[in-house]
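Shown next as structure tokens: one chain only, the form predicted alone.
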Amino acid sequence: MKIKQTAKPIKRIAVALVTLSTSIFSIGLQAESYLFKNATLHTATAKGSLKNADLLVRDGKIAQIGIDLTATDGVKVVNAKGKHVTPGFINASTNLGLVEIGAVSSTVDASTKKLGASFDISAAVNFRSTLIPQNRINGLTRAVVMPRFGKSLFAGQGAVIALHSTEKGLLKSKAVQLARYGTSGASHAGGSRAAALAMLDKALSEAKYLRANQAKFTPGIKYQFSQSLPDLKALFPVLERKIPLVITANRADDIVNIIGLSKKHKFKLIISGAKEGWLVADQIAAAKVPVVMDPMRNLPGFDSLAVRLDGAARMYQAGVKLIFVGGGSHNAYLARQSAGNAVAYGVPHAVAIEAMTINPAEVFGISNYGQLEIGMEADVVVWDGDPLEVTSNAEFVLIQGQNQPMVSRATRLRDRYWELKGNQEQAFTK
């Protein structure tokens, strides 16, 4: 009886604690109003950087930008004097939510040997992954999640996510299709780039034919196509220019070949890699093809003998739209370190900011995001120094106007073991 009598109060206390913690959590995530004062605003617009400027966020949107703005009732004022404010950064090539520990296969959910272009990665994204808060507290607010390659030249369809602490971050599924060429494509096609190009061409041609003649094909009957019917149908949005096709290629002649393929089939091409892109930068720019690249990847290989650290600057000078990535999924936020190195080798600072904000937003169809501009969704980050300096830190992060907790598993471990005096869980002594 004593157990029964004490169980009810304990249960009520537990419920009360859960309710209280939930309420506190919810309050912290409301889209409140904020006025950031006297900051350097990196707008990612034609205005460039604005010094000693103010930015007002209201109802999850950027409401006003100016000098000496006044806070009305209910607006929280953030003194950002000496600080830098940017749009939240996006890494446009990650496996965030798909990989937790690379060496443990049960935590890797990024590829399949069963599907090709029809593989939709969005259902596999784990928004409780410890990697999401780790990247969020370092200024990354959105990401393009890409599948890894399996049995096909086509890896499948990627998704766009916001790194919300609410775990409701899927913004857009089936946002992009991914394919391979170059060395990887050649190895899958029997050893030759020519075969890989022919296979890509054939798949797109078959998808075009199927799209125009769907009534002729009965489900359940085998047809003599190079891809399955679901895989071919997954290419319809590419042919309709609703989503881009990202193709990995590094060698200069590979890049020229896939530009020719995009002109033949009239799809939106994005080149990923482009280590030798500077050699054919004029052709990339003339075709209006964006490039997704890590400017720090400068080690040569047999498909990138001419790679160089100022390759990004040379492509920018030719008029190529650049999107900077880097760091891998565990450290996807380090795209900004790659961007900083690109600046050191000739890319203008404002252009490097745009390569992680408005450029990927425009290329991947992420609407109402990527600039400090009135009416844009308030993905806003306050930095304690130049955001492209590796020693700078994010101090304040908003995603769609919601103030994000600056806590991750790494910070919890830091705080737990920062001072070991009196810690009963201390595992060792000197």
The other form holds:
Amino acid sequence: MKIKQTAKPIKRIAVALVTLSTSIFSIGLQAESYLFKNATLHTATAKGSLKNADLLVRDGKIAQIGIDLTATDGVKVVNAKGKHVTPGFINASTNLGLVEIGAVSSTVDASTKKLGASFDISAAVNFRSTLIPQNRINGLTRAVVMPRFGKSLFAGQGAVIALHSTEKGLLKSKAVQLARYGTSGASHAGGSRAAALAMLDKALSEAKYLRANQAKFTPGIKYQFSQSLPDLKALFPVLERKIPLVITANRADDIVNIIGLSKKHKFKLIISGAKEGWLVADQIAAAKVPVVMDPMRNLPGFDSLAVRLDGAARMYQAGVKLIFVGGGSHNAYLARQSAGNAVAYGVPHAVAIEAMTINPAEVFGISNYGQLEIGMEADVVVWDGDPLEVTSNAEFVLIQGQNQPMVSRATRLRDRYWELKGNQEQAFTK
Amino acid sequence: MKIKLLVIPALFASLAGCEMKNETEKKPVEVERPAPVFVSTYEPLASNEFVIKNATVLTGTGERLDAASVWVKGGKVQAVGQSVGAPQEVTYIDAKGKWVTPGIIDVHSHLGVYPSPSHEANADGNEMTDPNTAQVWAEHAVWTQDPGFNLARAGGVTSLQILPGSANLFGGRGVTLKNIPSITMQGMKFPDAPHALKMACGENPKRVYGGKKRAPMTRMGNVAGYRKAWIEAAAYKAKWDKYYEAAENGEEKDPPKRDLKLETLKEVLEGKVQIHNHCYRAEEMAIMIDVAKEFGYEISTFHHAVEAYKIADVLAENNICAAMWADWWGFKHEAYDSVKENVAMVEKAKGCAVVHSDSGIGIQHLNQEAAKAMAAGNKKGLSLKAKDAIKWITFNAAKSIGIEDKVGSLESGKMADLVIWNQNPFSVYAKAEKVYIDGALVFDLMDNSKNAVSDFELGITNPEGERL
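So the form predicted alone is up there; where is the form predicted in complex with its partner chain?
And the full complex, kicking off with our chain again.
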């Protein structure tokens, strides 16, 4: 009885808190309206690039695209003549919010030795990390946050975020499952990739069995499965094709074998790495498997002897859907430099833009994002030049319609030291 | 009292002078001086005389010449300018719409010592057995068949300094190579380039040795370690100086026992070996400048120098180059204060700014790294041009490693190490179209069948670069 009585007020407080946070939330989301005039719009749609075009943002969404749009009252006009506009870019392979300083383990939350596929990183994402603004002011507005590998062949479940500095940035948790194959998988599987393949197969088969016979199994009891019950249950959405399973593989035959595994278990496979993917590009394309890759990573390893700078272009020509990443987490925005290099080696410019916008949006199930298209959420970036060019800078960034201050810890440090004043005075320059 | 004190040393001095006078009458004893070892056998490849015409030329000396020519003869730059007065019968290469720069120089590479494929058996860059391994030489571990050399050449890199890693306070000697295919390291070794001694500040040495519960465990221990080593080096140098001095004076003595570790440090004190100091934080760089002053050596370059912008004026005053990345940060706490304007801010303070790679991928795109650094500075209001940014990866880099009298700029008499780019090199779309070393074509984008393939790649990739 006592417990019940005390429980009630707590519940009420909780409700009140939710209401309060909801109201803050809606104030925050009261986005202003913007009209971008005379820009080159890289739409990431079949329309490609539109020159001297206007784009209207209202209520956090792209409301209109056309020529000579006129601003109504209260609409802020952004003169974008000579500028380029893209959807905010997304990096589909980051540890954003999970890593502050790589070598300081207390600031790294990316992996665990305790859980396998059931590891869900979303609660660990620190939206106040200094990495978020530094990437945001450089035109990255979204990211897939992936776990790193811990104790299992399965790293766990990743999340999709928008690069806001509060928890509202968490758009979708448990959005993707990550597993390893190839050299990394082999080393985890006792020394052979063949064992890794068998172990992945076994885990998926067990998950399938468990899903069909759930009533037989009581949580908390240890069964003779290769994975814990929660880890197996975390694979259900993969088997149900609700979320994709990203598997790392570089060697050509590794890729072929993983495609075979995806056919057997009928999951939505994404290959990550694919350094020798161009050798089996036709098979990747035929299986409709998207590829996440950094096209600049061309140093040969024993699992990637045939890697080459035009590998991305060759896969594109074979019809593979590409997702470009690069720059790690601290500089996740540098995916665009990698994309630019892919263009230098034969990928069409528009395709490279799609590889950082609509392709990952589709593949990772991120709705209403990834194109300059009416009705899409307004992740809009204005660039002072070609958005894939290393000399271009982001000038204006909207995330879900919200104008972002172009400030990061790095810009504050830069401004403090721009004029050198010596030991004593510098600390008072803010 | 004061006068007495002054008088006594004066007396001693005159006595010493007398003694010396007597001894110089003796015939000097001939002693063996250490001969150069692992000497360069580099020979320039055969080259023809040619003129590149109609090019946009970035000289590396801060100039941009439009519709200009570069005349190469005997492997050397003969003349650069709008009209170079070359004879008609030599080969003319029309470079309309193209850009010509000096060959790119990377002052911080681990190619050959941390080659591709990367694995333990190939990891030869850190002798992590003692915080002072000044006796080890990177050139003894360079795997000349590292396919990374060829990839770097395709990125326009013609010279590079291979350094040991940063695990130790004194990591060992670095070597400067011509980026030329060669079976032996000696065949790549840049003739008469000074050796480097790699030193390291900060987190790495204290992590590596502190983790083993031995010194250094702290930055205090780091600095104590440098000072201890320099004290020993000074004593070692004095021993040898005394030995040679005695020989000059006709005294025959047994030579001191050679110590390879102290020999490297001694050569630093003699100005023969240059200090390349891995150091991120501003206050640590300031400490290292004082250590150098205490023991009378000079620091050539702070490598990585993530906080160079905080003390850009001090670095300029002390004539120390800062070798930097365009934007790497956050992998360690000492790399947390990175700003994208770092390179530009060192340039703004009239310092010696260098963009380095420290990466087998970055070395292939140093033009892009410099481009990003330039763009960041310009966004903040500077007006840096291609002619300025090219210095960060050519002339200033050459200055940093002590070869600026031979390469790093397109000036008459210098080695004809140069790159024809298919467009402005400070674009993500730019590619090195032709790369020359000492006037010889060593990379041709248009004809891959003529480009070098390492032993490692042979049988793995065919001459077109495809997998067999």
